[in-house]
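Take a look at this single chain, the form predicted alone, given in structure tokens.
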Amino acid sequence: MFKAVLIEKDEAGYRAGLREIDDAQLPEGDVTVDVTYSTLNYKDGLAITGKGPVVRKFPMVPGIDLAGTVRESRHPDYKAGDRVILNGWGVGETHWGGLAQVARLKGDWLVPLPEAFTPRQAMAIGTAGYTAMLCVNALERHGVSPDKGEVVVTGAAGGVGSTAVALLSRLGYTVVAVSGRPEEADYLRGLGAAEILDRAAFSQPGKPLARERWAGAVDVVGSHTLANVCAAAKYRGVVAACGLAQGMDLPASVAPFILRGVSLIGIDSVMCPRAERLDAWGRLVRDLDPAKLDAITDEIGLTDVVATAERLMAGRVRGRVVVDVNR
């Protein structure tokens, strides 16, 4: 037996709460896995509470990431005792996911643990920072360099976004930092925010194109925000997009990619190929300083899992959240 968060759906309705699961309910996989750390993402919010379609059968295990050790492999690149761990891949939505003591999965799926962190710091980095780490190498991998002007994050105070402002500061761009919670600023600030901007003059419906200011640009929100944020790139400027946080729809012009040569790029990191994967998750190594990790991440144990993600849908959640399986 195992503990987990189950999200359940029948005539009774939708409900998600801890369980005790027995083993030989875990799903089809060639890789088991004792978990030691899970995290919370904004995709895992929107599962718990109902709040977005993102449960695609049930009962579910939520939870898109994962840190642990493996407990039994039948796939060749893994063995019994190796340090493992996994982001995305539809776990949590078509597979059970890492929240859970116990996980069993598709070995294809998982990268090995790299040794420089502990599996807390990879769950403090978890999805939302390797998403991030594939921002930035978009925006260099586009001709995006510290010397081109400022770039700006979008929902910085949210996981992704702290995360894209501490990498971007560290590799010497100059960062502003939008956001709807100005009690964040001195956090951002810390964080190497040159700027913080509210998020509600981006929000709104703007004008095809703006006065041009963004060299390059991380945006988690979409919507009417990063139609804006398009609006007033710079001539050759790069936006990277990776999130719906303001909704699915992109109301734009195609005036900024036609007249100013704006390339917008998309980001998905469920998907993502598994040398990419790798690349991010070394650079990360690199670039992504430890004390701003440790300054972005709160902890939590399993059974404050539900309560947190009604709080992280409300906006009242910033930076990461790491779970503790074993608490």
Ligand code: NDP
Given for the second form:
Amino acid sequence: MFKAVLIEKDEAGYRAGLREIDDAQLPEGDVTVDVTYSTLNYKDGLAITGKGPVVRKFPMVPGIDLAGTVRESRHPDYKAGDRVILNGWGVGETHWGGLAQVARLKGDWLVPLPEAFTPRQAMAIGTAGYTAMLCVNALERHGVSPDKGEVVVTGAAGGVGSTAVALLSRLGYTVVAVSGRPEEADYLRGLGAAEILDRAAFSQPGKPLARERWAGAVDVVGSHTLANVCAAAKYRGVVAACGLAQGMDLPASVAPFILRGVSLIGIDSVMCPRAERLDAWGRLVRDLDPAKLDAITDEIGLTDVVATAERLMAGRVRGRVVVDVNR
Ligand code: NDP
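Shown: the form predicted alone; wanted: the form predicted in complex with the named molecule:
Okay, now the whole complex, with that chain kicking things off.
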């Protein structure tokens, strides 16, 4: 038997809670992992609270991320004792996920735990941090560099945002953080933000073009915020869009793209090819300051997951939350 968060949906409604589950109920897979840490991402919050249609099969163990040690493997690349991590691939959505003491998975989804990280650090990064790295990679691949000007990060006090601020400042960028939490200004400056702007200035309908300001942008918010970020991008500016915290819509005009040559780059972490994942994790080892990672991380136990997911959805969780699945 093992402990897990389980989401159920039936005549009694949609609910999530801690359960004891028999190993025999684990799904198909060629690798069984003893999970040590998982984490809470925005998508896990949507799944656990039922606020978004993330879960496609019930009952479901949520958790799009996990770190742990291989217990048994029929996959040629993994053997018992190997330390591994997993991000995405529909785990926690269509296949039982990481908010559990045990997971059974496809070995092809796994990535070896980078030697520089403990399992807890890897989960402090998690999908949010790895997505922030994919965004930074995308900006650089499309020509953004520190000398080109300011880079803006929206949803800055959240998980993706905090990691993006820490990464970009470490890489020498002038980072402007957009946040709805003025009380987190010192936190954001500590991560390396040069300036903090109120998200209210971004969240309403704006003009098709605004004063050119951003050489690059990491947007986790979508909707009017993303439209306004694009409208204020500099000539040939690059915007990496990965989230929908304000909304899934994009009420924008084509003006920034056809008049200023702005590029809007979509970022997906879930199905991201393995080579790019390995590259992103390699860069996280080099480019993320471990002290800043500590500063953005809080820890909870499996028993606190449901309550913390509610707080995450209410925008009251700062940075990243790691989950010790054995407490
Ligand atoms: P968090 O909840 O940790 O952070 C989201 C942040 O967005 C909040 O902290 C808040 O920042 C801001 N925010 C929340 N609601 C609003 C709103 N109504 N208007 C404007 N800003 C708002 O989530 P994550 O960092 O884990 O994820 C952020 C987004 O990125 C989510 O939409 C998630 O689905 C997406 N994502 C996408 C991935 C991909 O592969 N494409 C991977 C990972 C995440 P503040 O308090 O500073 O204002």
